[in-house]
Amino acid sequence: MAAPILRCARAGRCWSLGSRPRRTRALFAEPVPGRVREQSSAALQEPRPGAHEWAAVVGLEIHAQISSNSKLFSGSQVSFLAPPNSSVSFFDASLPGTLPVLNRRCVKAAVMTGLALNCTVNKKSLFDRKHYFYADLPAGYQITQQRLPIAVNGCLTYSLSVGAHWSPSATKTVRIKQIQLEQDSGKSLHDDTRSQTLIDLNRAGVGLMEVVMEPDMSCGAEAATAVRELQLILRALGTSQANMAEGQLRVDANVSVHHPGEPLGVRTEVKNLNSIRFLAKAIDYEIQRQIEELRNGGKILNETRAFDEKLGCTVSMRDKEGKQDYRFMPEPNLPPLILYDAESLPTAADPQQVVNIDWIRERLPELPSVTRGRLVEQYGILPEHSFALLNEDGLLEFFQTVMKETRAEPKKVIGWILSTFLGYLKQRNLAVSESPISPSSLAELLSLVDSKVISLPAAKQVFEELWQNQGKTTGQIIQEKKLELLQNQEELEEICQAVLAEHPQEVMAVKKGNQKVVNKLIGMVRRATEGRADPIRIKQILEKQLQ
């Protein structure tokens, strides 16, 4: 039986010249390496007389929930749909005398993520206490890694869209400052009707990886693309499901604007963005808001803001805390975290009690960038098609299953999946996993088209029937609708001869050299066969008979 809920008192655009949004690529700002972004001098915020150019600088702090059965420092189970306060240990509730026990799975996940992001994994890392007081943080502090994190100095390369297509040549790289392990907090559920806040501690203590990206981005579209690429990497590694709808991937965006060539402006932080689309919108809005504020003679405050999804704007939450506000201190109940590589691993070490960096490195799975290259080489598809397959959850697996079961060429399969199949899903707001058409059904349909059993228009009709009538097979629909192509050559020749006999004027026009009339005759034959004749075969027969 779940414990009672605790109660406490309720207290894709880029910017270039000026502040006008454009749909072209951004004016990319180049942050000065190693420079602190915050500027306290008010003089730096005053716009220059006659200046019209602005550059935006965006950095991200991404919190990814680690895929683990238990929490970071306790044995409590991790379950998104568990009843409130049903997965809370004594340590999670911060009862006196309880001590943390580090989850080895979470450490391995952080090491794997660091290696995939080209980071240097520290053999020694430290845990710290970060103090702040919220009702959903029972201890009054969070255990994190502020001084010496588990991984540092990495990078993430992502591809930008050029027009409507993804281009592997249009790439950018964002530096990864660090990856650190830390606890998640509980969840505050606000009940406005009763003027109270309900606290659910199921999430308290769940393991997180915080990925800190340097301010190397300049607009919402870039930030959204970088986060999407990170999301794909985490899922490929299995270190996080990264489901933003369930809060498994949350993003804080640090945004500032300045004149090119001048020091960086004062930054604001937009907290807890839980959608890639809203991330792009929030950043672009905040860039525009800051530009307008400075143009009107105002000042940018170093504050924390939230994104109002309904209004499409950011709103002020509170002043931005500094390091001194958090009163960081070493975590006294946890020793340094020591990792090993092949050279430093003790000979008598128990593999279940240590983490070997080289062992993990050797077993890294295929990353999204490699997968895209393999798809292009293996199937001969376009690079932008490989991006589309990976960017839609479950679509790559669907495509590969169809390819295993069909005789159709990969280019025809990818065309059907990205246009017809994906179009149906988008129109009905469905995920790939919710499709009423299985990969096997689509594979069978494409094989029939490839072997010229049915025509392309007939295949689209069958596809529509399969979508609407899930109980019927492809063969049943073709038989009921009489959609199979005419295979009898003599019968088709007789129909073509009859059409020519009924339209002597068109025949005469063709013989005089007007080859466009042939297409008209093909249409007549197709109507006579109710669309059951292959246009290519019809054309061949007509040309022979017209001679």
Second form
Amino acid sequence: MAAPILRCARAGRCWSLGSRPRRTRALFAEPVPGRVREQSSAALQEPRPGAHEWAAVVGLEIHAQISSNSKLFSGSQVSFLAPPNSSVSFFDASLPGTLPVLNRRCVKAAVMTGLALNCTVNKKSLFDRKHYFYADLPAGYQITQQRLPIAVNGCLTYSLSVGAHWSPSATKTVRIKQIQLEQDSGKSLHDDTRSQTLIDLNRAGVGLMEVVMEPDMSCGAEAATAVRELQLILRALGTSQANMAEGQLRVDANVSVHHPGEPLGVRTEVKNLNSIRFLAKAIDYEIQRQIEELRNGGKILNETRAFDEKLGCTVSMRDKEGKQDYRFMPEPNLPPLILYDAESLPTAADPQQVVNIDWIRERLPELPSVTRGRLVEQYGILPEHSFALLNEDGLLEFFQTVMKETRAEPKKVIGWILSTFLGYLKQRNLAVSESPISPSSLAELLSLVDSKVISLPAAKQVFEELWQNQGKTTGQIIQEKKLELLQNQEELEEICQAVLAEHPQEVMAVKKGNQKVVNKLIGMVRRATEGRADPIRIKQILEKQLQ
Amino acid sequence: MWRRTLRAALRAGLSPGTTGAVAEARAARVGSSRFAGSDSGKAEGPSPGGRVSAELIEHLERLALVDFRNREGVARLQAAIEFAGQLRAVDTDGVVPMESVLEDRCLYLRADDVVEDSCVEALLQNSQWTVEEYFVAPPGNITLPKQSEQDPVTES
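Please move on to the form predicted in complex with the partner chain, as the form predicted alone is already shown.
Then the entire complex follows, led off by the chain already shown.
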């Protein structure tokens, strides 16, 4: 595992999200007592290589809520924002005598996710009980897969953006240790003033996939990009809606720092990360905090820290009295989960009772990396454009609808969508689905530009009008504002003639061989037509008239 | 690892019905030997009849949220340890631990259908304290976190 080294020269940039980048740089510039062996001035200025280098190591544990109708082990409904305790079965409330019955959909979802993440799907996996006392876990234990999870040894490939652009060279891979099926807990609402906790068990028993990523990442941006790619994969598969704000994707980060070549440092676990932006911010803050702590001669405690969104820092969560003892034991109510492939499939098996890995593999939907490749090939757009299209929810569908309905070239369309359209959305903080402009009107507009009915500046004007005045069609706006290009050849020729007559000096210059003056004349004609003439056509007419 | 055995035995000793006690203790022992890897579980632990330290009692109380720190409670604990100690007489070397008595059965898979209606009224009847449709719990064994894992929707 080669963790990329963060050098001091890059620290300011890499950790620009940290709270005190300036102080960081100052700290890095100072030689560290004890690390400098020779007290000569040269040694002070240029300490031994490696002494000022820190490598950060980041691993992630991600809980993804499985998109299913019913819960993992009971037939009660999975619903977000239902009235409290309204979808809780006797099993979810852990009443005596109830037993778990595994949801086939959740098993299939975990297999699909495992295959999409290049995992080995275990044909036999086991369920275990993980014990802890918490009011929103009525059984006193969570059913999970500790010993033998459903999928192991996978990997996830993601592409890191360099600056504002995607670069195919920054493609990285993080290993997936395992994916395990487990139950979600209920929710606790803490009422500090009345010193009580309100318990809603609607979420108790909902199926989760815990995806454990190996510590192959080294900064917040890498972790954020990996999580974003996982989010896109889960959505493409339909195995999880993976909405972080709604708690369908929960990320815990394990962070440590060390000097390259030395053993890994003590790690902390950062929790409470409910957006990708905060995930990156929290990790970068934590890396920075640990480096500063060690620089100042402090120690890193193996503790759980929470990210405070308002303060932009991580704070220690008072730990639960020493090390947790989860008292894992095999779940006695669930026999091993056996999955089959084409070879091991029993002949007379009830299809409802069999999960066939090969069958699922053959029917996996297109994954984001494949979609990007296809877009590049099909439309001839740049790889970074394909990343941008997938990165914004709904943008790919918008682009594809526009492409279906317009005659304009893909390269023109992608330009409009990624700069103009996305720019407008970002400026107003809107999602693609909230756009006042429909893909059809944009398609119509781009077709008009393509067939030279209107000029490019006029098209921008129409776009602006479309955005402001919903309900108006592209045609109406063009008519109202008189934006269409002059198509009448005779009229154009007349205007050109008039301009030439008014500027004999320029005409003389061109006739003497100064071709640059033609552009000046074109400009004059365009001004005379209020921008409603196609420059290429003007040029043709002028050249003809000047001969 | 002896703690696990002890805990299971403790539960067995404290539970009113004793029929399931042996099975439960055995299940716990089977489980614990799995998790402890190759360690046979016979080397460590208190000697039969050994005293239970105050520290261990406190640890157990935290895990179980049960207060048994009086003479009777400790005596029961002691008896439970001795009871569980009998299991050590069985030679399990080289025996693959059983995962479940059902380990050779097929795990039934349910179709992903919602078959349970809301039974919130029936459920809340089990609770002494409720607020609206919520169960009310004491702040509990976990300190109330300032940055709680509260529902992000209610936070915003």
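The term rigid core refers to the most C-alpha atoms you can superpose between the two forms while keeping them within 1.5 Å. Small disclaimer: the values here were computed from a predicted structure and weren't measured. Residue numbers count along the first chain shown, from 1.
Residue displacement note: E506 has its CA displaced by at least 2 Å between the two forms (rigid core superposed). Comparing the forms between the two forms on their rigid core, the Cα displacement of A64 stays under 2 Å.
Its Cα shifted by 4.1 Å between the two forms, K516 is reported here after superposition on the rigid core.
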